[in-house]
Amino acid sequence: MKDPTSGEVVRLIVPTGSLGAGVREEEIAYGLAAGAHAIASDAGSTDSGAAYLATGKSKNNRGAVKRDLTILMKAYAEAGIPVIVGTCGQAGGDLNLDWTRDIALEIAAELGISPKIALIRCEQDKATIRRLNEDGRIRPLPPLGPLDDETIDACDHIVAVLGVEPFLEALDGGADIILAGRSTDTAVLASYPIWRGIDWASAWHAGKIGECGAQCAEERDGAGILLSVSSQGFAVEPLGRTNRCTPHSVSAHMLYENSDPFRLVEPGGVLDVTEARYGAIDERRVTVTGARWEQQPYTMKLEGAGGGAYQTIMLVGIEDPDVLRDIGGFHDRFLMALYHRTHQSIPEERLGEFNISLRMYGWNAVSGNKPPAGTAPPPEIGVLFVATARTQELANEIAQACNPYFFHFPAVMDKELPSYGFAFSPADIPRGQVFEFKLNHVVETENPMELVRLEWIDSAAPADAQAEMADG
């Protein structure tokens, strides 16, 4: 096996899966010490849904980011060498991206540093978004069909998924800090060992392996690793200390949200480690060579999310044997029950188009299918009642005049009413709007920057000052 660690070697600290998660200060000084060259995370993906692109909110609340954050900030202050965020503030749209830069500059201004701010921002407009679509150039991902301007129109907001082109020119133009709209988690962690001219199969796949920090260690109790990254390969061990990598735990990371577990589609190319070659270096680390990229005509997926219809939920918890022993035919009963009662309830010209839906927690609740015949009764269920309609007060109504069912619905008739548990009180609670992802589709560009723009911040003028240079 070729040593990856011959000829030059650039050391990336991968300090955590995901940014607010919980960087650690000892591990940050672990990797500093090992000579590491930059420091990248990612800040986010769509695993947690459609409402953070579509609201411009972060999942991680701004304390666990600044504090992750100000950790970062401050080894790029020490050792004096970049730091790269990409997908920030969850989704990656303008309201998340700029959302992260307000945390940066105040952070900035309570250490007295004075980086050098790049953002790279990929939102788009709808108008762009027609004109692409229009000219033939956006094909759909399955499920999904061909893109039409309703779907368009019916989105908050759209990005389009970075590649490492956008990291090497901020890169070029001398960033401190660099801070990302939606990236692919891998494009974060490739883009400097390529612009220090790694070769890009090393840099992919080192990249995909490490995207989530210590996922591709055999412990859970460390939050980061370091990667060693040359030309004939990489070096990966975790910055814990008392965590290991192991040949096993790096290859299986390839299985990670990826239906081929040997082949990577990335924008502008594809990450092929078929022939890939995973060794141990020692207990601690793994050393992996063998991938190829293979280079292909220039796309990036596009992500839009919007919002749609309102919801309103109820949970009781029931340990009625008579719902226990037939909690199928339960369900069913109990749903037409609350069907019928929501049309005798409110005049159907009010009514329109709405939903329910029962959730058995506890039996089927995640998987939805029947279970195999003969499976024994739990001790108990929760049953979550979700009304969706077109308004919340709508599906407040609804759940309002299912509540008398809902709390007191016998699995026997002939039996005395029972009375099943509430969660809470009042009982129904208004969940809001739901938001759906609904573009999922790839775009061909004519150049990696025709999507992107970048915009430098210089954190040590004045703020009226930043703002003007962030408006352009």
Given for the second form:
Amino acid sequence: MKDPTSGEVVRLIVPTGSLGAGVREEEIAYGLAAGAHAIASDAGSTDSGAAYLATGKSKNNRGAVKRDLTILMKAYAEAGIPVIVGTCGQAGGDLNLDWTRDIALEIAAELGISPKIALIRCEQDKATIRRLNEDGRIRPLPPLGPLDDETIDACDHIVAVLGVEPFLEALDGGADIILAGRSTDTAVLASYPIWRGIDWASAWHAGKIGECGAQCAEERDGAGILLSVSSQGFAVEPLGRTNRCTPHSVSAHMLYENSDPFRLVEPGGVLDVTEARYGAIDERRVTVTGARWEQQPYTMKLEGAGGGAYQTIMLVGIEDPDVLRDIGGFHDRFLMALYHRTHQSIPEERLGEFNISLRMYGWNAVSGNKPPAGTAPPPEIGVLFVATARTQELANEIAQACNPYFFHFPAVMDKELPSYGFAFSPADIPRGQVFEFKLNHVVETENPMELVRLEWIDSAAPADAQAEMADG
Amino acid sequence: MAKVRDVCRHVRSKQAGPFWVTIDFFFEDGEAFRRHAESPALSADAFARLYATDPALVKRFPVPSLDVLKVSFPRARPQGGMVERDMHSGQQYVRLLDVELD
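Having gone through the form predicted alone, I am curious about the other one (the form predicted together with its partner chain); can you provide its structure?
So here's everything in the complex, that chain up top.
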């Protein structure tokens, strides 16, 4: 095995799997003492659902993100190394990015520092996406089919997922802090080593292994890792002193949240780790070599999300032995009665298309499948009622019409009506909109910057003026 | 007859983007991996039946260096829809634990 620490080595702190999850000051201090050249982290993912892209809101609490970013910006101020954040505000749309920008400006003012901040925007307007689609430059990824205008219009926000090139341009421009829209987790981390001239295969592979911070370590008491990347390969070490990276924990991370553990499609190429080798340096550090980077025509993945129908929910707890004796049969009769009640109570022309679903928590709510015959009844179940309709008012009305039945529906007919255990009053809870991802497509771009806007912010100017400038 | 829970030290499921689920079987050792990873009970058709997905789209990746079998397939419904029951697909592995292997 070649020594991956020979030649130029670029050391990168990955402080956490996601900004706002809890950066640890002592870990950053350890990374800085080890000679880190940059800090890079993503700040989101599609994992938690489409709501954050569709609404432009962050999942992470503002205070938690500000706390983490403050620690990183202090590290910039003390060590003079760049801080790179991708997928800002959970989804990386313009609203998510603006939210993060405002936090960064607030921190800069509080710390009395004036970093040069680059914003990398990748939100797309619908007209652009329609034009690209008409030009035949957008193609579907399985399991979806070709894109149509109706699907584009159903999206509230659309982003094109960034590769490394826009980060390289921001670094060329002298950025101290880079705040980027939706990026591949890998690109956020690979960009700095690539900018320093490190081999692309090495940098991309390091980016993939480091994307979730200490997830690639055992014990996982810490949050971050240190990547030491050279053109021959890279070394990975946890920033938490009690954590350990082992060849197994590091190589197993290639499985994590990937559909293919060997080939990772990125903007402009494929990272192939089929021949990668993982070896222990000592009990907490691992070296990795042997990845390959295959350059391909430049594509960016599109993510689009939109809100649809609205939901209202209710919850009861049931210990009644008559119900628990035959939960499946009870569910079926219960659901039929609630549909009947809804049709009786609300005029058809007003109802339109709607759905009621009952989830029997404690029995089969998660899978929705029938448990095997002979499964013993649980001591209690929680029944979640979910009404879905085209407006919030209508979903509320359906829940309210169903309320007495949901409360009293009997398992056996010849006894006094039961009353199930509501947890709240009023019992119906307007839950809001259903959000879904609508796109699973890639777009061919003429160059890596075609769908990207790079903006610069001089953080020495007052925050209000900055926001106006950036919005204008 | 061995069940998945008898021959794997760890099984996990997670989404791989909003449209796919991926399942990792960490077999106990190399022998268990070699003996069971290609079992018909873990074939593309078996996954299609268990998860109401298209067998032609089920992807299987044996990873001998880790004694792991990885299986990825499209979700029956995209993440977060009207009747979502498992947003992150983190519980989808459970129905596999009692699958009987040859």
